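Only one chain is given next, in structure tokens, and it is the form predicted on its own.
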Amino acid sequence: MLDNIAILTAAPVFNVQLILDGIFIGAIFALAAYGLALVWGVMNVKNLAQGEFVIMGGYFAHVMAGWGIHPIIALIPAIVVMFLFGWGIYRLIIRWIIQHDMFTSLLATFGMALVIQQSLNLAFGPEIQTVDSGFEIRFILDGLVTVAEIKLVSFLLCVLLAGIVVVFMKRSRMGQAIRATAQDPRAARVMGIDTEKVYAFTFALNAAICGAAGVLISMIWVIQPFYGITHSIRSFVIVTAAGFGNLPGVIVSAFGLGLAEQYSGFVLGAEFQQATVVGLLVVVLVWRQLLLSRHRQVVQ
């Protein structure tokens, strides 16, 4: 650990290898921690099928790959398919439990992962599969530091989902539905808002933008139906520490998480890389009721 940490030191052109990969790997965990964020804070769910929805999505690329198509031009079309299941899965599912307390949530919603993982084996098999997006390796600073084509493009994909998503949510009247419904469900329908209808969509919505975060996973790491638990926990640190309806709290997560685990890659080995990921949320769980601890002393 010490001789990495010193290799950092001794040269710095590492600490740029690390810090782009963090910036474009934090762009897609950003992208699946603010449709985790719309469903917990509109419909109070903690949906722990969250990385399951992701893998999904790369699994459609996959498929898709297969039959020719490039996995980029997949990625309408599995917004689409993955909406539809969102969708499904809530009049199915989700419907039943949104009255419930946090912790029925939380047993339906890792039942569903459990599913959806044993259907995803059945399917393809445990063995990790990739998707060549057919892009080439750039090298700059005298070829020290090394820059994914696709990973470039995936960053602005992100950028541009993300800003779909944001004028979506102000300036359609379903998004100033979901807004209004996350606020006070119970004024939304007073004002004659179907709020069934907008914890429909807004689940269905966190499917679609988890399915579009899978295809561009698919492209920069691999896939394999046991992964999903990995992209849950890391949209769990990212929402818990960023708070609900914070966006630029979000994506700041976000990109803080993917420098985290690039470092701690380098630094501790790659063995150690998710390890920091679930030590990341212990520590944002015990911050976050230190904070309550705190909020309830000022109140008495």
Given for the second form:
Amino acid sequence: MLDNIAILTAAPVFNVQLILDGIFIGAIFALAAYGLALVWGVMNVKNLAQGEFVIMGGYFAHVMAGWGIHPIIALIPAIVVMFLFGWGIYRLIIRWIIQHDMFTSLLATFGMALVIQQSLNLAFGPEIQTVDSGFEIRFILDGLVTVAEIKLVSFLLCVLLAGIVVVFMKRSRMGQAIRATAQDPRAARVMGIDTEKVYAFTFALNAAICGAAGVLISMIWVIQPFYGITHSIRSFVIVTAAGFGNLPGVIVSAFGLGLAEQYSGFVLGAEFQQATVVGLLVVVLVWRQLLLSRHRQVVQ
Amino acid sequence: MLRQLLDCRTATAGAVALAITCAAPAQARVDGDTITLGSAISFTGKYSTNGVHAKNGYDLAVKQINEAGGVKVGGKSYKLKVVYYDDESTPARTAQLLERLINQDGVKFVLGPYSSATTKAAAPVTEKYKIPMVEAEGASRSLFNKGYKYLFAVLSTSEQYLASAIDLAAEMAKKNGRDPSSVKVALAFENDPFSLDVRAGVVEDMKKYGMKIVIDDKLPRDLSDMSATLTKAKALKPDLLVVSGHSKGAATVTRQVNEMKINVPMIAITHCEAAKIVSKFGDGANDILCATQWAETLTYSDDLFGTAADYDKLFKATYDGYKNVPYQSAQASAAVMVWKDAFERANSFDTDKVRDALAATDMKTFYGNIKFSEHGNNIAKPMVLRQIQKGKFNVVAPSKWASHEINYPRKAN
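In place of the form predicted on its own, output the structure of the form predicted together with the partner chain.
Following is the full complex, with the preceding chain placed first.
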């Protein structure tokens, strides 16, 4: 462990590699996490199938690549299809659990996650899949740091998608309705907002965002029917750290998580990457608790 | 089960007779001229792909043996038949199904399941009933240190998987005028019993040469990114990178080694074929060394299938959709051949006599030589290292079976 830190101080250039990789993957984490924050904040549904939506997006790109369609182009149909899928799931399942307590939504979405995993397994088999973007690899800093163009492209696409979502939430009628519903569903209903439609739209939007993240992940990493859970955990860590309805917070925590994973992988070894994610969750929860208790004292 | 019930019904006249025959499982192992082997293997779940490969291997050997005159015991010719159950890739289910095969179906001769995990669940059951099992798909060395007497495995055990890469690295160092002890090795192994066995074999052989470990990372079960490990490799410049983490490990390392232009002269991994790295990454997979149990280009041969290449041809002609014959199928076929050989040498269907005949097995097959140690693992067949050269798998080690020269050092694309 210490010798690994020694490498980083002796040859700081490797920090650049870790930071770049951390930021590139952090951007994709941010997408999925923002979707979760939306659903959690607006509907109070904790979607445990978040990672499975991501993996579905990946398999969509995989299928399209099989038909000779470039995965970047597959982004658009993936978003549309996943949006419709999300809408269907809302009508079929989420609608019935939205009024119930937390455990109902956890159980229902966990069940959904299992069904999606097994369906993907039946349809595509348990092998891992990847999609080739065909992009080049760039060298910087005397070839010591490599930047895969696909990572850069997906980073830019993440920024673009996030931008579109932000503008949509701020400017469009539906975006305003979503925010109004998040603040107070009863008041929103009184004002004539069809909250049922808002919920359906929010859930569908989340699925679409996850689908987009999945397409990008299939080009950078590997996908497999049972890989959703790690993406779900990451999303939960990020949203818990940032709080929902806090987009800048989500982005910062996502980058933080990406960096933490890279650095812990380098310094502690690959076996501690996942442990770092969960460890951070504990730290964040404790820290929040402390803040909260101090806040209470002030109120008293 | 249903079919067997119906068989019983047609075979017997009355309901009473039906009850008697069906309740007397001891008759079922050899009825008429048929020897029944039993196997609980994965048709669904995470091992389903390889489970089906193994079943195809079993079936092909059964068909071939039956067509070539069957198994000759006591001057009579018997046909082979296999009863299968789906263990859903779950070890607990494998154990249950073996109880069922033995107690209800009366099977006295067992073919192994797919994977080390399910074989580990199966072995205590066959041991309990003193039923011999020949398995072809469980390589974990923990199967062979429990003192099992009725377990025989035709494949090389997992700690042999990548050990030959160490010998090869030492050979290359000597060729370049360096001492093998100066070789720096980076290890990245998944934290599961199989991969850790592979690692143990590698580390043992490294000690022999006094090589140095510069990276020793454990990969997580749901690995999809190992760029941090590879960044370390870039900094520490090892001479050999050894990775084993099932298909995901193979795919991830192949993708990221190219993406990050990692310039390691030798990269040795497992599961190249299962991960389909050649079709996925094209030139990116070039010069990577892959461990394999068997290759169709090896010069092994026998009287039943002919050479390894003949087996390859026959298998592709029998089953659609195979571009390469997986070694999982080849070793499954070899396991059935071991049964035939043991029955004929035992000249009996007594399980203990057959067990002793199995223990004394010493045969040549298209899959390689088979001779069991007292622990039941095959000690006569080495693991083979193949290098991907221009998209083709060519055997480069051990040198006795090598068909091609190794490309060294590996060039980053």
